[in-house]
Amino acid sequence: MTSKTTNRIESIIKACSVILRMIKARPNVRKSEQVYYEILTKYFTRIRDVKQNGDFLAAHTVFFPTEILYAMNIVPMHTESTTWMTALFTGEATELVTAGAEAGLASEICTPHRGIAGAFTIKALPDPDVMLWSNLICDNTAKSGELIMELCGCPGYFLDHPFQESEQERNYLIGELQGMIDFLQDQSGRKMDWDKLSQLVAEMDKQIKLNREICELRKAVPTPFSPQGFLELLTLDYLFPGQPEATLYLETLRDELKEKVNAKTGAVENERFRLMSLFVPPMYLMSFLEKMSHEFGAVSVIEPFFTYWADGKLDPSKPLESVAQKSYMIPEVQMYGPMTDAKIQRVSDLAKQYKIDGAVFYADTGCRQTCALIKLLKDTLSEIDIPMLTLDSDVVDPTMMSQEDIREKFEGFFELLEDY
């Protein structure tokens, strides 16, 4: 491991380690984000520390069943997410993004995977053992798997994840999960703990239920949740599925937003305009947006993409089985395959039952799979008197959006939304 490589993994858990003193000196402050960035530590020590432990490391693209991977205990990296949180804790993911276009990757892809490649060229992340990739959800992720096996040298595994849900297409994917399963027991010479993946689906489903209270807390008026918070709600499934400390985090974060509920304290001073989110707000400006939101009384209520789970239950006694099916109930599905109008609906449903004013839609420029649903999603919530505010800009890459552009686009929204 290059010294690159370590320096990068280490500045995202330096940088979660000084979060974690603020947090523990600042009065009232949330235990779950506590538990948060304690579990996110330990996440990225396991990455840092993978070779000199003799672990096995697969990377993996987004929407994977990490599950699995923690069943056969091997040490997981979600690849997005780690460009992400380059970018949300360290600020460099201009270099990562620069390194991606000299390698050959052109501005219409999306950065978080220009990043991946970046990441990937320059040695600034541990080469993995195996890589593992899905068309889940776009066709960026379907390709990225094979510019990483190639950058990196190390086999790796395509899961074909169906668009439709019939009972044949849930066959294919179980077959498609186990000839992962015997791919990586290949690779790795670990076998599948079929008891630990049924005790991780237990625990799953229970995190798919918190995750449902959590949503229904935050119909209250005034919102208990912080403006921002539903990231870590969105990261937390990418990255600790079935994990006892994320189960953790979310009872401690259902228990708060219980008191707050019960005392009717919300999470900005005075509430002022409830949000539906869209997409995914650039990393590099949350804590400016965090501020914002608390100066103007403007705070996220629901995300329908990310944090609002489909209905279904998980089996323990039929882990497999399980696994596909949880890939059908996550927020993020809703934008794979045909856009219905059962799923435009429920945004329609959800923006009443959470009483929004408004809908902000991150335009992440690279990202054709979203950005085709704007005029599809605006014209939907316009027939409920609802304004929907279109932001042209981009996770990871901080050239694309200033302070400045996104307080100005605000503003304007912010006074639309008064004379409503």
The other form holds:
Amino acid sequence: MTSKTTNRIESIIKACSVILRMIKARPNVRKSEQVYYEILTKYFTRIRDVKQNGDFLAAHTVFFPTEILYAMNIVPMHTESTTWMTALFTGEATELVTAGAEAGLASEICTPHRGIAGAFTIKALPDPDVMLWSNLICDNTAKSGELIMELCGCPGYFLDHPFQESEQERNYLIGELQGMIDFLQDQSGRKMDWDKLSQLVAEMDKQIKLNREICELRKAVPTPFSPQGFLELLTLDYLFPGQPEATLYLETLRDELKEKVNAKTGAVENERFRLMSLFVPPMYLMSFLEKMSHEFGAVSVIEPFFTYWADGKLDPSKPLESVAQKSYMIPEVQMYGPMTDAKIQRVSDLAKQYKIDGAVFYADTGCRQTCALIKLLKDTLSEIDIPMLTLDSDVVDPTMMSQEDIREKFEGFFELLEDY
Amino acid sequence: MLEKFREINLSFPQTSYIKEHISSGKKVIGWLCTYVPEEIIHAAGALPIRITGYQQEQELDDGTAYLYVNNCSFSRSCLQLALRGEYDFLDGIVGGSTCDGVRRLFDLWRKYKGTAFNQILSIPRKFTTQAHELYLSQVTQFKQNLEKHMGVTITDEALTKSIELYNETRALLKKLYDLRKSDSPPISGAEVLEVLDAGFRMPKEAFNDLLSKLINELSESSATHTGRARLAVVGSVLNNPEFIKSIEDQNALVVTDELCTSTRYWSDPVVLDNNKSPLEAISKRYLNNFPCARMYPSDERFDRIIQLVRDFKVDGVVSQIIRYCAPYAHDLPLLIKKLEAENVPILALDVEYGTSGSGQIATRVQAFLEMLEARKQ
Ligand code: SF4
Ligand code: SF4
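To test you: the structure above is the form predicted alone. What is the structure of the form predicted in complex with the partner chain?
Everything in the complex follows now, all chains and molecules, and the chain you saw is the first one.
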């Protein structure tokens, strides 16, 4: 790892420690937030120290079954989260996207993925020992691995996630997972610890239940969870599935929310607009959006494709089957596979159950598979008289839209909601 | 002979052959991707036709309103035709989980247009034994669903006959392409695309007949096409012959291609084998065929492109990638590297589906041709 790379990972760790100091100094900040930043610190410290500790580093794309890596004592590096946290804390977003373009990736490729290729090109991320990727959740993830293998000169494994859920497809996925374990055993010389995987599965099942409890609590009026807090839930499952720290975070959060619900305290002082978020808001605008939420009393209370887990249960006595089962239950994975009537109906049901006033669709310029659902979701929600704001934006590229533009759009939307 | 193919394309999307088929009380099923086995539709007694978008580049207001501006113009173009009722004659559509563009096109078509029969096949991205088993199960399911929908039984005998018919098409198209290997081929690249387009919009029985006649005619003809460079066109789906014509108008010769509307469509035959059911033979061919950029590992595709370059004595490669076509755009940096290693220059064009290749594209092609010429000297 070059020192420049180490510095970048170090910058995430440093930023987390500054945030942690601030959290500790402010008595009314959520305790769960503290646990969250401690988890991030631990995650990135392991990546920073990987060589020094003689560990094996596996880079992997989003919605990857990281639990397998933990069960094999391999250090995971989530390419999307690591790249974009680096960018967030070093201010290098544009540089990374530009480097991705210079590596040959055209503007067809979403900025998150152009940035990842850029990060490996300029060595902003450490070269992994292996690259792992899957087709969850789109063509960009499916196609990203080979270029990274080339850029880092490492071997890789592509996990082919089937499109639908027939029995044959589930069996295919289990075979793919087994193939990946064999590959990792060969490459790392580390053995799969099946008992450990069973324990992780049991813990993940607990975590999914906690996620469901948290969702249930967010139904309260006023809603108790921070307006944009759902991103913590996402990141947690990306980075730490089945880890005791993640359970601690979820339990702490659940208890905090329970307390707030009992006390009828809302996340914002004067809750006026209950929102449904469809897709991810621009990362670099999180604090701006949070401030605006407080100003207008607008809170995201449910995200059907980001926090709402599909039905199902994991069985620790069948660990590999459970890893496959989990990957079908992940909220975002509901966007993969055919967009069936049942999935569309669920969005509408959730809007009613969570007493939504309006929905916000963050239309990411490069994200084709989500944007192609804008009209469908808008029509679905309009059937139950819920307006939807479509906000052209970019998850990571700050040059796409200014704070003023976003503010203006939201103000107009809130006026519309007022009149509804 | 070429006039005949041209005429068929003029009445797109509902060609005279399709009208005739419908008037005899038979069904028409549209397919969206080369991983959908046409033989099964044919063996069920329906006419399989390929769903394509507008022939020329077009304002895509409706397509864009539904699929959003950042989906490829191929899917938007197809959806717009469907929304405007141009594909209402279809009794069903069959798609594959090939790429984001097509899977969402399928979702929206099903929701906003619907057809009596619709199915999307899960297509694995690998070539492993397990992937073959999965694909076979999907194809089997497709056959059963179609049987149920059409109230027919698709026998092995009928499948075998359909395979033979489609293999004949493949063999004839190979013959046609072989003619292009010569130093001065009797047919241009644009004309070949016209032939292929027509083939998607008519029964194969009639197509094979016309195609055989064309090949005979060409074998005996004294027509020759020459140019200052021999090119291969690779990349996203392409149906507009004007695009190739605009390249050839600059005195270049497009001698081969790697497109799902041409070489990747016809390249490998279904190998019938007594130890295998016809359905297994079909599955094997479709999953192992000249791969699309969606498949892994990409080297399978790159190696076959390089083979084409050698077989057709190609001087340079033109990559045309439709905006927002992520599978092909992702492959591009790696393909460039492979071709560089072979000392084959590549021109990478960002296009919209249906483009005629004029304006800025023409200027870039011109510069590319000059560079190829300079290399030769
Ligand atoms: S932003 Fe969209 S296109 Fe990019 S990786 Fe995520 S889901 Fe795929
Ligand atoms: S392969 Fe490319 S052009 Fe073809 S449908 Fe998919 S995204 Fe569109």
